[in-house]
Every structure is written in structure tokens, then in C-alpha cells.
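Only one chain comes next, encoded as C-alpha cells, the form predicted on its own.
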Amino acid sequence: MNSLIPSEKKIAFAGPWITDKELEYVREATINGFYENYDKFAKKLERTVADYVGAKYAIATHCCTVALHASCAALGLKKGDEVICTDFSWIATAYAISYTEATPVFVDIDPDTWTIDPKAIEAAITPKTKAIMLVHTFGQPADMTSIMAIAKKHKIAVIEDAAPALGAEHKGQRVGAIGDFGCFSFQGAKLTVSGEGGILLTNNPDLYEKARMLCNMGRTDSQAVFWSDQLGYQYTIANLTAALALAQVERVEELMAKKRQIFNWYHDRLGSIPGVKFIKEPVGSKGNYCYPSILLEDSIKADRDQILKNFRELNIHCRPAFPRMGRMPAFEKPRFPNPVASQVEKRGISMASAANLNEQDIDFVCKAFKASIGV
């Protein structure tokens, strides 16, 4: 490590690629996105994402977390219900379930994709199970064929937390339109960004109407203007925010190609090192590689957290894997040990993959990584 000089450029974990298109849309929304055009960009964003993913209905929201909550609420989840949930995700996934007072039941992940393990789902189903909350982890599609078969067999709903996975495909079908609901994020670290922002998708007209009402304060105007028939939430996206998200979504293939290129640069340099396991797209599916990630297997003796510390000293900003959600104080003691998620928590790294990185940047990160593990 002593031979490497810190990078003058911050080699960031994540960050956007902004062009004149984004500036043009935001300028247009700032000048003309009010009065009769108050929802022009929000509506266009909804239609654009729905058409791209292959869903009939969309609701653009303040963020992905509220889209997930609205999905849970529209399904009528309540106290006493159980939702089978991956144990490996940002905490918003589980909290969205808890907001309805339903109970998340945390299960293990697949070691090759870090997405929910269908065998673990099947083993966790009880008479209280009402839904499955899966995550297309870091842009890698979950095994939706197996998950939907389980859901159909047991007559339970499926919510796709597709927050970082816009553009990812499972067997030729884009994720987010396979389950009962799919939710994407436009938060600033995602593939397509607007600072904050999210979107909810569904193909079910009844669920769409329930979610739409919930996201708009329960407003129906059934008795008078501004009449609300049930408890609702202010979850809708701002038109100005939607303008930036729209420009990014219209460039999604270009942005995904850059992420896949970054992954390939990493894999070319590190993929042959024994004990370094890359998380890859499943055969027959396509990941967007939003966050290229690796697992340090037991043969790698270097400490994961020391590697990350070495990176920070060189102005490289990578991220440790998520801690298991089921260990957090908001939840009861986990029902299952989830050994794969436990291993990933301790030994997983998501590599720097901001959109402004070039091949020389990735080369520098890889040299720092090799020095940290003694290769």
C-alpha cells in the first residue's frame, strides 16, 4: 500500500452521469412546469417507466420506500400477517412491511446472486404468510420463476423491491412488472437518479386504484372536493424532481451499459484471483450491475474492514455489505440463522462504480485491492 499515492480524484462508490438532456428537462420544468403543466413531467415519467418495464400502471412517488409501503398497504397487510423478506437489504425493505404492523420473516439469500433464496421462502411459509418481499439485489434479478410458482401455489402476493434494478431482466422480462407490485428508486446512488424519487408499478387495476388513493391522502372527492375516504399519505413525486428522473430514464440503456462496462473492468482484473467471488447475473437473465460486488472467501485472510480503510486512505470509497436486517432492534429475534447472509455481511464488498469513473480509476482500485490482500 505504501507505494500507492492517494487519488486526487474522489473515486466514489456511486454517482450520476448528467448531460445537457437533464439540464434541459429541469430548466423546462422550472420555467413551465407549473399551472396547467404542474404534473406534466410526473405523468410522462409514469408512462415512460411503465412502458419500458412492461407494466400497465405506474405511480411516481417521493421515494422508493413509500412506494413499497403503499404496495404493502394496498394489499391490506395488517397486524398478525407475515411477509417473507430477504435478510439482506437496506432497512427500508423491511420497514415498509412494519409500517403496516405486519411482521417481516427474514430468510436467507442465494450465494451467487445475493437475492432471496426460493428454497428458504418455501420453508418459511405459515398460515399467516400473506406476501413475499424480494429484492433484486444490486441490480441482479431474483429467481422470479421459482418465486412466482411458490406464490401461486400458496396464494400469496409478491412485491418486487427493484430499487436499484431498472433495466434488469429475468428470462427476457424486465423486473418490476412480474409480481403484484414492483418499486424502483431514483435516489442519488441508483442507476437513474433524481436526488430522491421512486415509482410503483402494477398490472392489477384494483391494486393500482387502491395504491393511487393511498398515495394521494386517501382523496376520492366522493362527498365534496378534497374529500378523503380513508387514511392516506402524501407520497406523490414533485414535477421538478420527475423532470430529472425522466431524462435519466430515457437514457437508461446508456447508463446500464456504463455500469456493465465498469463491472467488466473489475472482473478482467480481479476475476481470476482465488477466493474473490464476483456476484454475477444468473444464466438467462440480465443484471444492470448497479453496484458491482464481491465476496471474500475463506482463503482470503485479509480483513474486509481493513481493506475498506486502506481504500479510504487512497480516496477510494467502496461500501461494506449490508448488515442483516433481522438483527436490528426494531424486530424480534430472527426465526432463521441465514448463514449466507451472515457471511456476506462480514465479507462482502460493493466496489466503487460511480458513473464518472474511467478504466484508469478502476485499474487504481484493483491495484489497491491486490495490495490489500497481498497479491
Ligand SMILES: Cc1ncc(COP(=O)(O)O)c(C=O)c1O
Second form
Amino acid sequence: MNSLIPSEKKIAFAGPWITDKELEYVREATINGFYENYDKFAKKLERTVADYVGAKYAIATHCCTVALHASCAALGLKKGDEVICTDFSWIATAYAISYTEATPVFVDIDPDTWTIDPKAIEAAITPKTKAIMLVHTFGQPADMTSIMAIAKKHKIAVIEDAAPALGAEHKGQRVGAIGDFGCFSFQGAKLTVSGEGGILLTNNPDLYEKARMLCNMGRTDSQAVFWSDQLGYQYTIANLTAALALAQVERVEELMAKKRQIFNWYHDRLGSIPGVKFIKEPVGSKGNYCYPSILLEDSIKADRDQILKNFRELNIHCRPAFPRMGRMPAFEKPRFPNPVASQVEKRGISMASAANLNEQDIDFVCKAFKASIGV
Ligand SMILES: Cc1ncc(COP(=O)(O)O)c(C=O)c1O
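Now that you have shown the form predicted on its own, what about the form predicted together with the named molecule?
All chains and molecules follow, beginning with the one already shown.
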């Protein structure tokens, strides 16, 4: 490590690529996005994402967490219901279930993609199971064929937490429109960024109407203008935020190509080191490589957290894998030991992949990584 001099440029974990297009849309929304245009960008964002992903309906929201909650609420989840949920995600995935007072049942992940393991879903089904909440983890598509088959067999709903996964495909079909609901995030570390922001997709007209009403304070106007028929939420997106999100979504293919290039730079340099396992798209599917990630297998003796500390001293910001959600105090004792998620939480790293990184930056990260593990 001693031979490396800290990078002057912050090698950021994530961050957007902003062009004149984004500036133009935000300027237009600031100057003209009121009066008759008050929801112009929000509506255009909804149509653009729905068409791109292949869904009939969309509701742009304040963030993905509330889109996930609105999905759970629209499905009528309630106390006493169980939702089978991956154990490995940002906590928003599980809290969205808990907001309805349903119980998340945390199950293990697949070692190659870190997405929910369909065999673990089957093993966790009980008469109380009402839904599956999967995550397209770090932009890798979950095994939707198996998940949809299980859901059909047991007549339960499917919510796709596709927060970081815009553009990812499962067997030629874009993720986010395969289950009953799919939700994406435009938070600052995602592929397409608006600071905060999210969107919910569905193909089901009844679920769409229910979710739309819930996201608009339960407003129906049924008895009078401003009449609200049930407890709802102020979950809609701001037009100004939608303008930034729209410009980014219109560039999704370009942004995805940059992420794949970053993944390839890492893979070319580290992919053949024994004990370094890259998370990759399954054969026949397509990841968006939002967060290129690796697992340190047992043959690598270096401590994961020490590696991350070494990185920070060199102005490199990589991320440890998520701790298992099921171990957190908001939930009852975990039902399953989930050995894969347990290993990943201790030995997983998501590599820096901000859109402003170039090949030299990735080269520097790889040199620092090799020095840290002694190869
Ligand atoms: C898997 C997953 N789900 C949900 C969310 C929540 O998204 P938001 O911050 O837009 O609410 C995130 C955000 O990081 C996420 O990674």
C-alpha cells in the first residue's frame, strides 16, 4: 500500500453523468413547468419509463421507498400477512412491507447474483404468505421465471424492487413489468438520477387505480371536489424533479453502457485472481451493472473492512455489502439462517463506479485492491 499515493480526485462510489440535456429540461421546468404545465414532466416521465420497460401504467413518486409501500398497500397487505423477502437489500425493501404491518420473512440469496433464491422462497411459504418481494440486486435481474411460477402456483402477488435496475432484462424482458408491481429509484446513487425520486409500474388497471388513489392522499372526488375516500399518502413526484429524471431516463442506454464499461475494466484486471468472485448477469439475461460487486472467497485472507479502510486512505470510496436486514431490531427473530447472505454481508464489496470515473481511476482502484490482498 505504501507505494500508492492517494488520488487527488475523489474516486466516488456513485454519482450521475449530467449533460446539457438535463440542464435544458430543468431550466424548462423551472421557467414553464407551472400553470397548464404543472405536471408535464411528471406525466412524460411516467409514459417514457412505462414504454421503455414495457408496462401499461406508471405513477412517478417522491422516491422508490414510497412506491414500494404504495404497492404493498394497494395489494391490501395487513397485519398477520407474510411477505417473503430477500434478506440482502437496503432496508427500504423490508420497511415498505412493515409500514403495512405485514411481516417480512427473510430468505437467502443466490451466490452468483445476490438476488433472492427461488428454492428459499418455496421453503418459506405458509398459509399466511400473501406476496413475494424480490430485489434486482445491484442491477442484476432476479430469476423471474421461477419466481412467477411459484407465485402462480400459490396464488400470491409479486413486487419487484427494481430500485437500481432500470434497463436490466430477464430473458429478453425488461425487469419491473413482470410482477404485479415494479418500482425504480432515481436517488443520487442510481443509474438514472434526480436526487430523490421513484416510479411504480404495473400492468393491472385495478391495482393502478388503487395505487394512484393511495399516492394522492386517497383523493377520489367522489362526494365533492377534494373528497378523500380513505387514508392516503402524499407520495407524488415534483415536476421539477421529474424533469431531471426524464432527461436521465432518455439517456439510459448510454448510462448503462458506461456502467458496463466500468465493470469490464474491473473484470479485466481482477477477474482472474483466484478467490475474487464477480457478481455477473445470468446467462440469457442482462444486468445493468449499476454497482459492480465482488465476493472475497475464503482463499483470500485479507479482512474486507481493512481493504475498505485502505481504499479510504487513498481517496477511494467503495462500499461494504449490506448487513442482513433480518438481523435488524425492527423485526422479529429471523426464521432462516441464510448462509449465503451471511457470507456476503461479511465478505462482499461493491466497487466504486461513479459515472465520472475513467480507466485510469479504475486501474488505480485495482492496484490498491491487489496491494491490499497481497497479489
Ligand atoms: C434495493 C433498494 N430498494 C429501495 C431503495 C429505496 O430507494 P429510494 O431511496 O428512492 O427510496 C433503494 C435505494 O437505495 C434500494 O437500493
